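Only one chain comes next, encoded as structure tokens, the form predicted alone.
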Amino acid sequence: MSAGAPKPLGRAKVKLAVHGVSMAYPAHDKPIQVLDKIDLDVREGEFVCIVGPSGCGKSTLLNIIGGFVQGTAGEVRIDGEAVTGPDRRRIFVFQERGVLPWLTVAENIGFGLYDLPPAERRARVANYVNLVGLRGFEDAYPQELSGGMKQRVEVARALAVDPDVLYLDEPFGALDSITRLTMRSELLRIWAAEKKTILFVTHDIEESVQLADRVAVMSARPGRIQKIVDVDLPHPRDLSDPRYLAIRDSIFEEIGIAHRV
């Protein structure tokens, strides 16, 4: 397989299995149905994006998968084991919300590593500082960093605990457009190096097609998976390639938006 070619994921084992997941919240007259019978399989080492209209339940689904919320029906399994709560082997990355302002970059990255011997902890922190391009900023505090650099800290801290799955919920949503493009490229570089399984929620269809092996398109509430789109293009992706544009536009059409350049 040539460098940058799509990965042959078809034979990879299913890492994450979502079966019949529904979610309803109580209300005065009748429950509000947020998710309705979600089925989704994610294979080992795969990068899957979830997109859909605002309020369709994307983040709710991710929280159920991560074990933070219990659905009203269905189940989530990882490696065949039912998810019953959060697990340090599966880590969330949010929009800057997890960077601790009273800790330096190195201290933030090493936050979850205090069960390791000091020398091993320092070595692992140094490795991920270098991986995300923050060498020289180890002693800086978050208020001294740009938004993109804070997100690098978030990603590095998530990776430092060596999770087998990463959940990312709109991680670049607060960034300007140029920084978003940079962070997408950085995430892809890190993903290629670390070979983690990634489930990534975004409202940005361009972002999903640039990043993902597959895109799960959700309907309006109650959220359902109405289509899974394969993005069989090598990385880095040419954003002007006719095949890229056709995939992007098919997703716009799927959620009822006619995209015009």
Contents of the next structure:
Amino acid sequence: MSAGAPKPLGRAKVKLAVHGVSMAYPAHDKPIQVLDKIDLDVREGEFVCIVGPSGCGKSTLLNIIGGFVQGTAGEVRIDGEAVTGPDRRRIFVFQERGVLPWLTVAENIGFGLYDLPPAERRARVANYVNLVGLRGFEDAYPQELSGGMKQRVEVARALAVDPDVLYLDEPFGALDSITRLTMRSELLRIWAAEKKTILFVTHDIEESVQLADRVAVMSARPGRIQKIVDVDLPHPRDLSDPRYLAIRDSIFEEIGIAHRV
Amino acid sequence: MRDLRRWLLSLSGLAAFVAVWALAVALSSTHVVPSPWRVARGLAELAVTGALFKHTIASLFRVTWGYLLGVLLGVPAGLLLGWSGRAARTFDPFIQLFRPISPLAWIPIAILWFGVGDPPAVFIIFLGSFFPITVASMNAVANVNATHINVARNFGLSSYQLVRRVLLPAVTPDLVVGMRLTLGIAWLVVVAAEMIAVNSGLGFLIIDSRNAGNRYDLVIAGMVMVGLVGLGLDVVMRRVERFDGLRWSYGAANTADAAEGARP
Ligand SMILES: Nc1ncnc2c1ncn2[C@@H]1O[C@H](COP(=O)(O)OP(=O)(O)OP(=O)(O)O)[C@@H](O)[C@H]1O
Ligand SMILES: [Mg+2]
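Having seen the form predicted alone, I'd like the form predicted together with the partner chain now, please.
Everything in the complex follows now, all chains and molecules, and the chain you saw is the first one.
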């Protein structure tokens, strides 16, 4: 099937199920409620974006789903199994902050491939170095790279271990608009080719409508899922298509901001 | 060229100091401070008799052992304490209580336990090294970027692999700086320790030059030697910090140093 046609996701099985997840951070007087009974199902191969105002708990939710943080209530199941911690089959992309500064680009990308024989590891690393356009920088240290290049290193490192699920927390936030566009189409290409399930946090509504099968809109703190918007438009999406604009504007409206400056 | 000028600048500061010293001594014809020439002659005298060499080696010997012991025990202890919240809470009060006690306060106890000679001096230098390097190692672990630990967990590293591939590389730059500062402390402590418990070493040389005939020229010669060796140790340790395997850290950990090093 071509990447252009909408996928029959309705028939795909649920990959990731979030059930009644709440989170409260302890504070001086009473705990701060950050997430309030979040429910969300993501199907296998689906691309879901989570949008919401700053501070509404998007990163917190993604960290709970990723198994790095324990919620105060609820559970997360993947393939029916409760998540108790992070796992190599589900990689979290921490913007560029997860790049290890003492490793070169190639060593970073090969970081999760420790159980492969060296020859295979080298081949895999070379493949992903190419994929993210970092040829010639294999031996560079992260400090010698731009922010965008570091983000690409992280994405390549995540893809290199061939995970089923990718969690991305504003992965393109620090990029200039040109690189951001390139990275978006690159991510869509990889997603279509490698059939990953992707959970993508952003506060850029345009970005979410360009990328996602569905957009989960969160309310301000305490974060709830206010609405889930289907974006059943084929890729590549025409950004002047009236249907695209209608979906985008409905999300702006949902969040309560008029899309005019 | 730039390098040469920086050297000349540093040297001219020193030369001015010596000139002022010489002038002040000459003009006031004082007896409480020997002139730089007499100190230089004293240094030459000590060098010729071999005393300078002997005492320097004695001091370096004690520092080496005390410092190595301190580092060998303090680094693992600090890493462990930094890593385990519970261990830190248990032992932190102990460390905080002992840390402000000058190692020199231990001299009577050290003599009681170890008698005279090298062992009490080594013990005192050990104490002087152990607490600073333990605290530096604890802080190094505390400064490890939590995201990097999460990355290691996400990629399924075993605890051993996590320590070897993430924790140790992450703390190394801070550890090396901590080791340099600790060596400086060890060198401060040895000179003081040698004034009491032993009969060799630069500390002994200084105190003995006063006791045996008020040779203040030799006192200051000994002090100059202490300064020179301390400077040498620092230079060596800074070399270690610039070691190629730590190249990655220059940007993050010591930007100022790196910028200086990058100047042509
Ligand atoms: N470790 C923590 N301890 C206490 N409060 C926290 C902690 N982490 C986050 N919070 C609080 O939880 C709320 C949600 O934070 P979170 O980072 O999840 O928001 P976000 O939606 O990702 O925001 P942004 O879009 O700005 O990244 C914030 O109000 C923040 O102050
Ligand atoms: Mg966030």
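Positions refer to the first chain, counted from 1. Only the largest set of C-alpha atoms that superpose within 1.5 Å between the two forms is called the rigid core. Computed from a prediction, not measured in an experiment: that's the story for all the values here.
The rigid-core alignment places the CA of residue 103 2 Å or more apart between these two forms. A displacement of 2 angstroms or greater separates the C-alpha positions of residue 148 between these two forms, with the rigid core held in common.
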